[in-house]
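Only one chain is given next, in structure tokens, and it is the form predicted alone.
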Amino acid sequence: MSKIGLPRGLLYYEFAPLWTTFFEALGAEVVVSPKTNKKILDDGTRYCVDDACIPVKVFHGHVLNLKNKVDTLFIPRIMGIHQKEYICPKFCGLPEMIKYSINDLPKMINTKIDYTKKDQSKRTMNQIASYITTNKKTIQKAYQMANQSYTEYKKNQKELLISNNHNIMIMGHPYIIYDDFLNMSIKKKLKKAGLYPVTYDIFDESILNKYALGYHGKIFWLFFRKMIGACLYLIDHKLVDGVIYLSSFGCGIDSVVAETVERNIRRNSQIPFMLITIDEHSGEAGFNTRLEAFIDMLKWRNKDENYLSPYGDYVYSR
């Protein structure tokens, strides 16, 4: 049985059920690298180019972890996810980054995937499946099972936001907000403090799309539509007590998206906002200090200020 390696990084957190189900239905054994840890981060940092962001460095570490455990690595060349939205160029060149950074790799499935072109999805899946089998019936069944698994996965992410909870929205790319090592277990820490962490994935796509239309500007980047849609929805419904944006140092997309989200929240609501930027040098002590200060501010504000800002009017130009 062929062993297919899935590095637990980047868009693994978005498409893991799709890819895992597809390969298993084809008859392959799927081997997923373990959750991110210090060794994976250190190894990835050592082998990756210096100017890459921490999620890309971590991905290199996950590849190194799988290197001698599998027959084939699945590192697709992802070109796009949604119509008229651009993806980080590093996703397009990821197979080459890995190939020229790490020696003696096993065979790699680096098929080009463009989810914006629905008419090409079956052909793309056939190309990927050809590394394992050429049986058309098996491939068709695997394709259907994978789509069903992915649909169920996205459906199960939906939650009901309860207004009397102390909800804290965590924003950022999925490979940060779902990687507990990179985000330093922020969800557990918020829950321990009596707060309820949520992400934009709990909202129906239709809600995010509807509110994203209220943004007066062009939406270029992947996940920006979801984040700005969630931001405007939260402002309208006042369902959260605070927003924490987790950004990766050196991410050009985050430099635009985080600033846009913060500007909209500060100008149009009284929702407290905090931006935390992380890289491979970020220490947990400093992270905890900022998080604890934010939590204390929320509790003090709710108790003593009746949700009124102590800072007066918005100080930036409108």
Second form
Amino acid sequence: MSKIGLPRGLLYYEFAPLWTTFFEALGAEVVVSPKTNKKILDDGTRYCVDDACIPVKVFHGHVLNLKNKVDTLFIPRIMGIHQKEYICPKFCGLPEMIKYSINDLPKMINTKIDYTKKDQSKRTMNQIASYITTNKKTIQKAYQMANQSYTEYKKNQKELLISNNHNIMIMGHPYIIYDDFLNMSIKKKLKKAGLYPVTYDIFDESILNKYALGYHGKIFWLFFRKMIGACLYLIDHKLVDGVIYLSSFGCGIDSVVAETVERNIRRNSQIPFMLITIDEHSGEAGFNTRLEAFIDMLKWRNKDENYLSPYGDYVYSR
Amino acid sequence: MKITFPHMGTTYIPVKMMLDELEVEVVLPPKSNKKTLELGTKYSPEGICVPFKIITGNIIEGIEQGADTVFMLTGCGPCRFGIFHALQNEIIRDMGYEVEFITADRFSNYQGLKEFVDQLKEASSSNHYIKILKTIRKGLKLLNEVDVLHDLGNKIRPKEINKGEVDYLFSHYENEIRKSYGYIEMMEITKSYQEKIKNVSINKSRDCLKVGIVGEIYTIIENYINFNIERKLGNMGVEVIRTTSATEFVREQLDFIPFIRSEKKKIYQAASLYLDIPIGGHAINTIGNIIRGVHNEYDGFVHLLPFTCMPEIVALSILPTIEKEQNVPIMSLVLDEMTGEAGYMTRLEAFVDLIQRRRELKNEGKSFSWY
Ligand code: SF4
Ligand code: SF4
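Go ahead and give the structure of the form predicted in complex with the partner chain, now that the form predicted alone is out.
Then the entire complex follows, led off by the chain already shown.
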């Protein structure tokens, strides 16, 4: 039985149930690297090009963790998973980044996942499956099971929306907001303070799409669409008491998206906003200080009738 | 309507000419300089690539000089370039300016091209389609001649006998161009300077080192951000080959039209040994052009990229392997608003020394492994 390694990084956080179910149903053993830890980050940083963003470095670390434990690594080349929409050039070149940075790798499955022109999921899954089996029936069944578990996973994310009035929206790439090492367990910290962290995954795609359409520029990035959609929706409905954007230092997408989200929120709403940039040197102490200050401000603001801007550069009342 | 547009090297020449021909009033911002960058940096998100910052600076300077409309190119697929204008629009709006943005979407098919023409028509309502199309053709022609002039300069500069002559001619050329108007005049000036450059007296027997410039297109073409690398290398006696140009960029966009040819296929073919699929931006061109240059016996390559440039970071991770396997020196220079000229020069000089030594050893018949 072949052992397939799934590095716990980047879009693993979006597709874990899909990929795991698929490979298992095909009869492979799936090995997922452990949750990100200091060693994984350090190893990744050592092997990856200096100028890359932290999530890509962490991904390298996960590959290093797995490389001697499995006989195949699943590192697809993800061009885009929706029509006319890309994710990031680094996803397209991920197989090369890994291949030319790490020696003595096991076999890799680098199937191209490209739905930017049309939905090719069936064909793509067939291609991936061919590394393990040629049995059409097994593949067909695995495909169905995988889709089902993914749909379920997405549905469960929606149910997380609890209507209370202490929601804090955490924005950023899934591999930051769901990687508790990178986000320094922000959710736990918020909960401890009596706040309720949510992510844009609680919203229906259709809502995100509808609101993203209201944006004036052409959108051809997946995360831009999701986050600007969520942002405009929040402005409209005021569902949260605050927005925290966790961005990765050196991320080309975040530099645009965070700025756009911030400008829109500040211009059109009174929702407090905070941007925290994460890199491999950011210490937890500094992070905590900023988070606590933000939480204090929210609490104080909720008590008081006079609303104060989190930045202190202008004061307005309601 | 008074229209302004950002700079990228000498591309302002054909763009201004086209707008002149369509009788649109142009506000040409000053060439990118220290103040442009400072201004752009001040109003841009911190983590964005430096092309965005300079372009934002250009736009602000254009508006400060009275422009009420901004013309921006978009496109470029998965990378940030395509979204520049949307964020710049927000930045300008938050600064309190009320200006219109006209964008030319990536014209890689007939539909895109038509939209572009429609935009131009909107900008100059009295113009007919035919006239606009003719003007676009003129634009392409002039763009090409400007690039020819540029490359001539790179060829002649390292061999000139009176140091500085080529640079002197170029500064006069741009002065004259800035004062000129319309196709006929600009074309005449450009052609006459091609002749002048050709007539610069040179040391024919001089055997120059050859260095290819590869990397992200804006940093290659905009010589303010790359500290005039072509001149610097040229004046050190190095023949510089700019592996891409605005002409080639436009051709790559337009090569779905039968009579327009680009080098794209050949470049991709050459790159395929290391990267067999375009991943956005110019990463594949970087790889392909290095391989092509190796075949043409270039002595080395300078790889230019803005800090945080996503596609070029992918290229960056492939380059060490290419250096080793192709046995050729490649130096990557990461550029941003903090890059200091002194450190940059030191690295450039050290690089030229290195390839010079390599060349000498090679001429003596000894091999010199880069690794
Ligand atoms: S989207 Fe940003 S964080 Fe993600 S891989 Fe690309 S540059 Fe890195
Ligand atoms: S290719 Fe690089 S420099 Fe150009 S927009 Fe993308 S990130 Fe910026």
